[in-house]
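What follows is a single chain, given as structure tokens, in the form predicted alone.
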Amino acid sequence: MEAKTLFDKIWDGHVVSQVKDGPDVLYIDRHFIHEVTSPVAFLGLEKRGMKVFRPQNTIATPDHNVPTINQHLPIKEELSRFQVETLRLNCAKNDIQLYSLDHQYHGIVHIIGPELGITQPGMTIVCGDSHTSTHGAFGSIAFGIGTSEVEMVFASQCILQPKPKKMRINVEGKLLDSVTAKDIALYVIAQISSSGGTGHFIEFSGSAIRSLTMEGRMTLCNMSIECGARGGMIAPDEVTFDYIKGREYAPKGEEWETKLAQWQQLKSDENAVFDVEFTFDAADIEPMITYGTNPGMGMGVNGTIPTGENLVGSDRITFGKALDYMGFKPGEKIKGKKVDYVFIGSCTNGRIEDFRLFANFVKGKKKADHVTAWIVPGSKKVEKQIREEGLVEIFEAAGFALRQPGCSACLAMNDDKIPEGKYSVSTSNRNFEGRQGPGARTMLASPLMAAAAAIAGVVADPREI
């Protein structure tokens, strides 16, 4: 029998049908939904006379354009006001589990999915945002979508979709102190540069990624679609099965063991074939922060920056223009560098263990003056824990306050804007030109990083605060 990779397992089990010379109609088994990319999808669906066909499975919640702030108060904005509405009556219409803004699981789509167990290995998962990755953590494809597709699996709980070419990224031996997922993330991209994984799912593997926690997990899968692949995934094994037991759609009883025993095999055969494999050294990476303006332009926070010439395709071409953006020059470091404004949040790293990592780091310290802090759970379970743990007291005594949950400063949408002009050390995936606001210049790094940035008012080495 041929050898199969965890990839061609879970995606040839869920070809419904295959065009010749042309994409496979994959059945979809769970559908996210937000507001901003699915009253478009609605729309088309009502005229043709249609409803969503499985409504049971898809779920949603508002989470890009909502304010973090006063979240009992009706939202100022009105576009942003009028698509959370949207989504409310279209999922009152439709019969569709809606987590509003006033429900006690609300959240940001790819947090609340894994957190309330609805993310289960082996499955397919779309979502209307290209971080929708982020569930490859459990042994999933999940993959981003367009409206159009959104629409498409509305109407028939499938898709048409190309296979993908394989990818396996190695991560063996042990992470130095203070290194993360993120770093990881950061360190991997850097390395095959942001369109190295083009045409391509990728399966992570190696011991330093079988340490991780899941939330480290979903915090790379997140990322995997930066370096251009179409996803990222990582075989279930115990970590996950215990992560997933006793969430409120986990499977219970009989029902438990006999998904535990099909999780069990899911995972690459021994004489899998990829297309595409990487080993990287755990012990190469340091935390990690970025100097440009895509994801791949990262380095060790004691580096310097680069002068471009290694560089190739576009990124050599935006290379120059990306640095005038950020006022920086090659060769300069970025360490030291002053900070404005510090996020911790988004579906990268607004989990519970991220503010664990922050709280962990802040504790007995004090804020820079000069430095703005947001601190946004990814979910209203997020800012529960941070409660019911005493973290948001260590925040508060180093200066901090906690804001309510939502997508915040990942992506501009909502009125957590940086300015134009300042330096952001983010724990979000992007930092394109106008990401966090328009002329805003966003580092991306770890919750310890940021931990650092926030308390030294500078790019910073936490291991050396």
The other form holds:
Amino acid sequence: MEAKTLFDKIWDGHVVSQVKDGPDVLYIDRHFIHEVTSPVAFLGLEKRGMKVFRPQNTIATPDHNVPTINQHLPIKEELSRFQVETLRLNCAKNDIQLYSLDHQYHGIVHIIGPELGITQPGMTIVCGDSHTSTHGAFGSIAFGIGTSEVEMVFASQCILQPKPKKMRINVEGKLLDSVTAKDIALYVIAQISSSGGTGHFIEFSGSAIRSLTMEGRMTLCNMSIECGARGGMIAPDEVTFDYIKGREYAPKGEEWETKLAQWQQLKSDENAVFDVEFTFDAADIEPMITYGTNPGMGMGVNGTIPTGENLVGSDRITFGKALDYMGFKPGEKIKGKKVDYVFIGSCTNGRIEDFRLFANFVKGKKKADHVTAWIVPGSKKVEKQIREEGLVEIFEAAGFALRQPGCSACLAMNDDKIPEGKYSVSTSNRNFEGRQGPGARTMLASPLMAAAAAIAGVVADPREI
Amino acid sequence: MSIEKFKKLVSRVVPLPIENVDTDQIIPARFLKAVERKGFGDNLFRDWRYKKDGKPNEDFVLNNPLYSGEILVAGKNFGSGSSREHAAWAVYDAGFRVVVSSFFADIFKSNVLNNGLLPVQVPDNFLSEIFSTVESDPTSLFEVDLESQTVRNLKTGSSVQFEINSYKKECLLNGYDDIDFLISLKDKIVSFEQA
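Return one more block: the form predicted in complex with its partner chain, after the form predicted alone shown previously.
So here's everything in the complex, that chain up top.
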């Protein structure tokens, strides 16, 4: 029998039909929706006089637009309020489970899916959000889609999709002190560029990947879109099964045993061939930070900003434009650069482990006076856990306040905007121009790097504080 | 339901020789709050196109009267980042029918195809030639022919073929809609679920 990759096995098992010389008709097991990319799809469906075909496989939560303080009050901004309300109405009309702002399970769509046990190995999962790749951490095929495709899934529980090529990224060895999954992600993207994964679906493997917790694996898979890949996945193992067991939507009793036996088979065959393969040494990865305006413009915290001398043509124009925007000069050190804002949260780093890491670092220290810090849990459950574990007291003693769940300053659709020209060290996923607010300057990093920056008030190496 | 048909187009081009133009530049997140598909064209490249005071930035190509046309030509890795289809809507609503680059981000590419907008991927050297042709003469015309999958620089006469899968080509030529096609497969889908 032909050796197959994990990706092939799951994909091929979900093909309903093949279009000649065209895309596959892929069956979707779980469809997550939020307020921003669903309304036009619901409208389209209504125009066809249809309702959602499989509402029981669709899960909704408002996350992009929601405020992160005073969530018990009506949303102040009219357009945001209307978008969130539209989601509620659409879900009610179509019998879709909605975890609204006042629900104990509310949170960022890519945080709540896994934490409720909705995300499971071997599934196909889509959402009108590019960071759907997060769910691949469980050994599922998960990817972001556009609104036309959201409508396809509403209408048919299927999507037309050409099969991507396969890439494997191995990270072998032991990670250095203070190096997290986020650093692996930023390192890999810096190595292969922000478009290096385009057209491919990644499987992450190797001993350094195996050593990651589920939270870490989610952070890594979350960022796979930032190298242009359709998604990233990690074969499930005991770490995965332990994480899922007992969660609200996880299989129980006999069904658990049956599912577990199936999930244990989910891995790439030994001789499976990937279209592209990279291997990196874990020991080469330093705590990372970005200096430019795409996630591929990253480097170790002790490094110097590249000079860009060898670049020509539009590469050079683009590089110069990025440094101008950031207010950085070629060849400069990034360590010691002043930091105005720190953001801990988002679907990339808004899980309990991220806040534990942050709390552990800031415990007994004081936030630099000039730094504004936004500590935003990824979900109500994470928020509850932060309180139960006594992390809030640690935050408060160090000068930090805890906010309420949502996408927040990752894309600044709510009021959490970094002001023009200000520097932010952010645990989110994109440092694009204006991503965190018009004119905002974003440096992406891990929660540990963010903690170090919040305490030092400048870009700092957490190992030196 | 259907998308607008596309067969052939002869037009001037609007050049944007910048790489990695992400969807946050094409349309910033703060303009994604509508619940209907309208008005996105006004906010295409919002933060490059307008100054902080809301006045047009005269240095930006969309505000330069020298350039016009239904073909947008951009540097490599156009449309990276978010899956927001609003980016495709914004480009389309601003009057473009074709986007040319040497490389497109995956989700953006699917999104434009689902909206009757043709992504044309060309080699780096052909892209550079377009930029220099337009730089020397902004009125230069280009022809994009979907049937023969060819893009031609009418000023220099050089042309290249571009790829598109035959299913999507058929959809664009005839204005077919993916969703109608999927709905027609309902029986197959139900039997797949029961298997």
